[in-house]
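Just one chain follows, in the form predicted on its own, and it is written as structure tokens.
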Amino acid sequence: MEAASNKELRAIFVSRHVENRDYISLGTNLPIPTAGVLLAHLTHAPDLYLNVLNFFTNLSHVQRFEDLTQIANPAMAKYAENFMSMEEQFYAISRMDLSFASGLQVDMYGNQNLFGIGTDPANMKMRGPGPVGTSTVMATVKKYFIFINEHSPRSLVKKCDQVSAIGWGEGGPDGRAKYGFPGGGPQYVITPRAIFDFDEESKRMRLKYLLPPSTLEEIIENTGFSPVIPEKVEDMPPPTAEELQVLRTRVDTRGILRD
């Protein structure tokens, strides 16, 4: 079988994260997180409770998934188990087991700005969509991860320009403490190049994984900051036949994860 591609790591890693019985939301435009969670779905996490739009939904019953870009469309409401109202939703943030966040750019701490590039609020040099919903999703939900598309000094930043969700603020284990966070922050961030965890004391990130073909000159070289890098490196474990299995004929059947 051919081998893994690196957006393939990234969603095997994600389905591995995923419990039975976890109660998720599927975002908009994050293929990746989705395909993630749907391999989680079908084979060791039947159970999901899963937020679609404004429905909850169990697809696990599901043959194939013909475009795994349109699962977050009104047309998955054919599966729909119950339809909740807009307050329901935020009123059900908090029980909330895993979620997934992003940004223009990520600090060191894990706060994320979706507002835009500069630190003018009236003369960005880019605007960008803004919190929708996230600064009361990432404070409340119970975990989160951090996902991003670029690995590069403008995105993984000392400092974010502004901040539209905080993750551990200044760091420290009061990071979030003081702010009142009733949730449980973000737990990894993941790159095309890399996987992070934050350190247990500072909360700073922390390299976990590579991710190939990526060295770690490379992500030293592309981080905005300096993370910390433990004194060995651990390897991804590889991906199982099940899931490269399932994940290429039932859940990604365009080979999205493949490009």
Given for the second form:
Amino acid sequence: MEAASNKELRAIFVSRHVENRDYISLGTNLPIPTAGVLLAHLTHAPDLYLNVLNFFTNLSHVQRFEDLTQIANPAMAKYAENFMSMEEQFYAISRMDLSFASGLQVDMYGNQNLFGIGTDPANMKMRGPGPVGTSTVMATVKKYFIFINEHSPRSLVKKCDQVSAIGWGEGGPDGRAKYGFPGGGPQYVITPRAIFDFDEESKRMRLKYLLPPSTLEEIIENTGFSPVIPEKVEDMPPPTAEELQVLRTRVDTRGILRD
Amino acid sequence: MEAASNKELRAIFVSRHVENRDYISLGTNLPIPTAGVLLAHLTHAPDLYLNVLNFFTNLSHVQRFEDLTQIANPAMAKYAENFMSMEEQFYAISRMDLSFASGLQVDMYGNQNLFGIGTDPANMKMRGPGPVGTSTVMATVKKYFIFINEHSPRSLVKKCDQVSAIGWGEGGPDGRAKYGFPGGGPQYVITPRAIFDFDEESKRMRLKYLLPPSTLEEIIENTGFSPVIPEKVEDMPPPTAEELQVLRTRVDTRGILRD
Amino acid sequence: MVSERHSVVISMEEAVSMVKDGDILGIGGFVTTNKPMALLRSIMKEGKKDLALVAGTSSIEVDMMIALGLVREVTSSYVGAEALAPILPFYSRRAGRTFQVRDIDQGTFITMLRAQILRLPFLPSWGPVGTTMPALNPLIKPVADPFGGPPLMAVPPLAPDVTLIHAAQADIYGNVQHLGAVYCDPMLARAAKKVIVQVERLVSNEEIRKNPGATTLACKFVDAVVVLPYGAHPTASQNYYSIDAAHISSYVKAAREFFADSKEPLEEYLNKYIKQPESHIDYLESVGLKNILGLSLEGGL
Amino acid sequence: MVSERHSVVISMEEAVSMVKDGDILGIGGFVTTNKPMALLRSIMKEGKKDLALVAGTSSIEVDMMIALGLVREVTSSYVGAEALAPILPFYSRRAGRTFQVRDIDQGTFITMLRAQILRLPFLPSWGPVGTTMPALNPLIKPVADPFGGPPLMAVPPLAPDVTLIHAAQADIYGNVQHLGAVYCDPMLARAAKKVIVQVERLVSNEEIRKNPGATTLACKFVDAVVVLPYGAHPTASQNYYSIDAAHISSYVKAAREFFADSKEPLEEYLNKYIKQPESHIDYLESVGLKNILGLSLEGGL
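Please give the corresponding structure for the form predicted in complex with its partner chain, as opposed to the form predicted on its own shown earlier.
Every chain and every other molecule in the complex is listed next, the one we just looked at coming first.
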């Protein structure tokens, strides 16, 4: 079988961190984490509870997904087991196991900025679309992964111009505890070049896996701060035949992760 | 036509204070106000919005009510236009125009006690059933009427042993304003012997109408405080033929208000 | 490779074993409708004790558990049976003596559940303002309005260890449909650590998906389903049967006599309906099929 | 003697006259689904101005109104069109310049609506804690936890003068059924002083009562109903049609060009779809029946 693409590796990484019975919200416009969650669903997590738009559903009986980019579509209503109002969705977050965040900027402690670029509130250089629900969700969800499509000094910054959702705050082991947040905070930052976790003490981003074809030098060059670099950077354990097969034949049937 | 009974008069008083398009919750176990509201509904208020148990309904198309005591019955589901969860019912109170309160004790400012008899929280003489929703509802509903089935010094007291819902607090024109309550407070106290409103300045209960066969002396004797007695106590304007006819032939078809 | 989606349908015995002595027990339904009576009877039969009952609007189920000495605390806005019994004997006479009351009104009760659901350490409520509720319930504290208005009253979160709910139907995965009013059940479920739902009947997942808007508890909020037809008896079950007023009155009469002339009628009631039946079916037989099938939903109005 | 129950069905003209210059305007729906576009187009055509838009998750409707210079303030957690346009030109470039942004996230937005619905002067929210939201939005203030935990952030109530909603069906009395997800619509309606709902079709009261559990806005929360089939176009209408992605993209393209080479494409778009059509039917004709009937809900997944 053809080797896994960079995007496929990221989806498989997500899949391996999904547990059976998890409750997960599939965001719109995030095909890689969506593929990862669905791969888990069709392999080891048949009891997933999925929140797609305002539909509450389980898709373990779906044989193949025809278009991964269209999962967040009102046509999903046909699989719905429940409709949830926006209020009910927020009521459900305390039971949510995993969520995905993103940002125009993400800083070394996993804080995110979707408000805009510029430090002067009255005169920003560029306004982002806004945080949607992330400020509240990232404060309260059990755990979350940060997903960014661009790994550059512009997106991975020392300090965000604005902060729309807190990761580990100003760092340190009590980075979140001092706010009293009920949620567990960000566990991983997934970029096209690498996967990071957070150092237990400093709560700074720490390189976990390089993603091909990136090199350590490229990571250092393209990150706007100094991430923690462990003495030995392990490789991500390779995809199994089952993972690749289910991903390609049932989840990503159009091959959008192989582009 | 037979003259109106005491209970019928009370129902008709309520009916006259119901306006078209009002939103009103019909409590359980309160047949007189229920009859009053339904009488208004079938005469001058076809657009009433009624909340009965957790059903939201309009009953203007009902030709006759077979059993007034059974209005708050799950069988009402057949007339429901909407189900409301308990949470939605509380969300709706800010749009509610009229509600009915009651109490083991009611004091001279219309404060109510459904907690129990006895001033020592740790050792009450008798525990009441509890306030149900009244503490919150009476703080926020646009206006409300207090309805008690017994007019005695035991039920109409100078000071309640416990207070489960606020009427005019400690009295005075800012009796409610100092708490910041959004609701308009109690307008009338309706007993088997009389109807009271509240003095504009002192916010003390003021005799408005005597209900036959009571006399002024009986009122004074049976009230645990000195209500405001105006120089001239008016009679309640008598029922119209239409009011009595609709009440007897369509609303109270079993004649429970004529016992 | 693909394992199947799991069923959460369990037996009564398994359900009861999910409740421990000392638990905070959430009870769904509304006064004398949709009470999870079958589950509660098994809990009473097993003698689970030191229970803190969280039942916004409650009735004989709470009174009976007090009568059996199983209760350490009650959080409720109402304990009564309306026209059948405005005041219930054991609740009214033993409150503050054999158990603590957390006095609350329904609006404030919902606020405590909402605080738990949103994992907020407090929420303000109008309910207690100006009343003696804070003196009766030390959980309630004043909170300043940061926008300069008068202070409000705040309540902390309330999290049942196990919430018991009665509903019309569910699928094997735990998607529940009430087919009528839901009362506080969704909030009691969302606030709880574990949720057990007893249902009149089991339906297919396809049946649930035909009308997803009718799903009142999504399976994520349901840990276990127990199939217990007529399980709300003697309270009403929406869309299924009305209250058994005669049965409820027989309990109330026996409980009143306990405090007057004789303790025997209550003992007889509890023996016949709680202690002796070996199963829910046994209980229904002791009530009698004729009584049960006579509880039509027609009439009224 | 008995007058009849009244209809709340009104014309587009009557509906638009309920909106005044300066109003706080609540807009229902979710990003590019169930937006009350037909009502908004009439408001834009009439040139109602100084509007404060309250739209939790919004899209081109907000961007267009900014382009037309009608907006003084936006309260929203998201203005974008997802894959079609992650960022919308007028919102992104004119924020803080021609209008104020009340920065908020969706959880905090709901909290503001809930405060209004419950008539509470404030409610605490996790959303702004630790973030720069309070610096961006001066309505947000810290509030002490009366139970001793770290401070939270509080928001005041938010009350739209008029809320506009798009839904599947209603009866003439204003009982509304979405036949699908409701998004923030029930909260936006409950918090508003007036509510106007545009529907795909009118149904009988009997049809509503066949499934009261499907009623998403009870008539008490609806002041007016306007029958506007295909009224959500070019956004999707649940149960009726999908988004018109090509149409949305044509707006986005024109708006982007406005800030690049040419102001003409935008002027053409606004003329053709907002200014010239004399009625909703006129608008649909300018879009073309073939385009409209091609927006099937099938496919996907």
